[in-house]
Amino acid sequence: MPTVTEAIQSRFSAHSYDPTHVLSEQDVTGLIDLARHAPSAFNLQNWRFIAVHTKEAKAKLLPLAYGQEKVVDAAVTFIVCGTLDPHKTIAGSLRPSVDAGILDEATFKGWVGAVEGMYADNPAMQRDEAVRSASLAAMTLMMVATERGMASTPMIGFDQAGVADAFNLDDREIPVMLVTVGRAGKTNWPQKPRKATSDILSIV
């Protein structure tokens, strides 16, 4: 098992995958079980997972792929979508961890008064925190993945509204990208040289 040092130093996106590599339905719900602590703004939670896992899935998928190979050939890939109005679910989102006692109730409703001024009547913040909320999550999906030894690859190479319609997704539902993961297969590059962190860092 790679810490998590390793798994960010080794991580690339994968263009090949293994055909024959199968995740049951367990699998595929274990990943996503960690993926959902990634971090949002307010706790917001603001986003949505479609597992395209059977064969008839993968084949419905494929043409909204742009004809990409991997989406049929990786053991799974997920439609990481954003979710749009979290000022009409933050109470939900929240109510737990007052109910687990972390946060008390004047700072609920604090919380869910910002949520509704910040976002209610801003619909470009919302779409903005819709994508920055499903990236976090895509993200932190690809870590584990990387840590049970799978590749993955994000992908924004898709037909958005195509993926939209065929896979039932409501009007508060933005497809942010795809997350193929699977067993990598033979022809894959390694990670990618970046740039220096001197390039890229200012300290003040």
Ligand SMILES: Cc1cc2nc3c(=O)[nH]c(=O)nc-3n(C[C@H](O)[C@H](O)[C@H](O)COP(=O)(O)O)c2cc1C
The other form holds:
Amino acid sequence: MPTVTEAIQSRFSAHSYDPTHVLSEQDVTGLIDLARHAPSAFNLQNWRFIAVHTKEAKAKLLPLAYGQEKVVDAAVTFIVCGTLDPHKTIAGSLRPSVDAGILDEATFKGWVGAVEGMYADNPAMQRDEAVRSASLAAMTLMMVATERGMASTPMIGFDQAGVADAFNLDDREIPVMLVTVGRAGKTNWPQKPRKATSDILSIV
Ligand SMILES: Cc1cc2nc3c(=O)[nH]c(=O)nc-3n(C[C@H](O)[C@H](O)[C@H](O)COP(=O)(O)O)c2cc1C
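Output the form predicted in complex with this ligand next; the form predicted on its own has already been displayed.
Now the full complex is given, and it begins with the chain already shown.
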């Protein structure tokens, strides 16, 4: 099993997948069981995942992903959604932290109030938070895939409105990213070089 450092250094965005590789529904569920450990503001967990797993669902996704064959060849493609209206769901998301004895009742009420104040009348902030949370979940998902010896690809090359319609998303759900997961095919680039740390880091 790779260390986190090894996973970060070895992960690459796959172009080609082995179309014979199959994941069971249990394997697919196991990926999200770990991805849901990603952090989110106030522990909002303002995300939802649709696993495009069957042949029929993949065929439906293909034209909406502008013909990117990897959504058919990979074992599964997740539609990673960020959800809006976090002030309507925060109490339910946070209550288990009180039940677990992590947050006290006063902190719970304070956070619920803070979320109401920050997001209720601020659609731009709701959207930002949906994209932030879904992106962190997507990255966590890709790390899990890497740990399990699989390749992954984050994708924004898809028709967002078309995907929302075809996969019956709620109008409060934003399809933020597709993440394809499966066994790598034969023709992939390795991870590409990154900018030097010295060019992107300021320590103040
Ligand atoms: C938000 C986002 C959207 C992307 N969309 C696509 C896509 O639609 N199709 C694709 O083949 N790769 C897509 N990529 C993969 C990038 O091209 C890739 O991460 C980048 O070239 C770095 O490659 P590497 O991680 O393998 O080094 C996307 C990556 C991100 C983070």
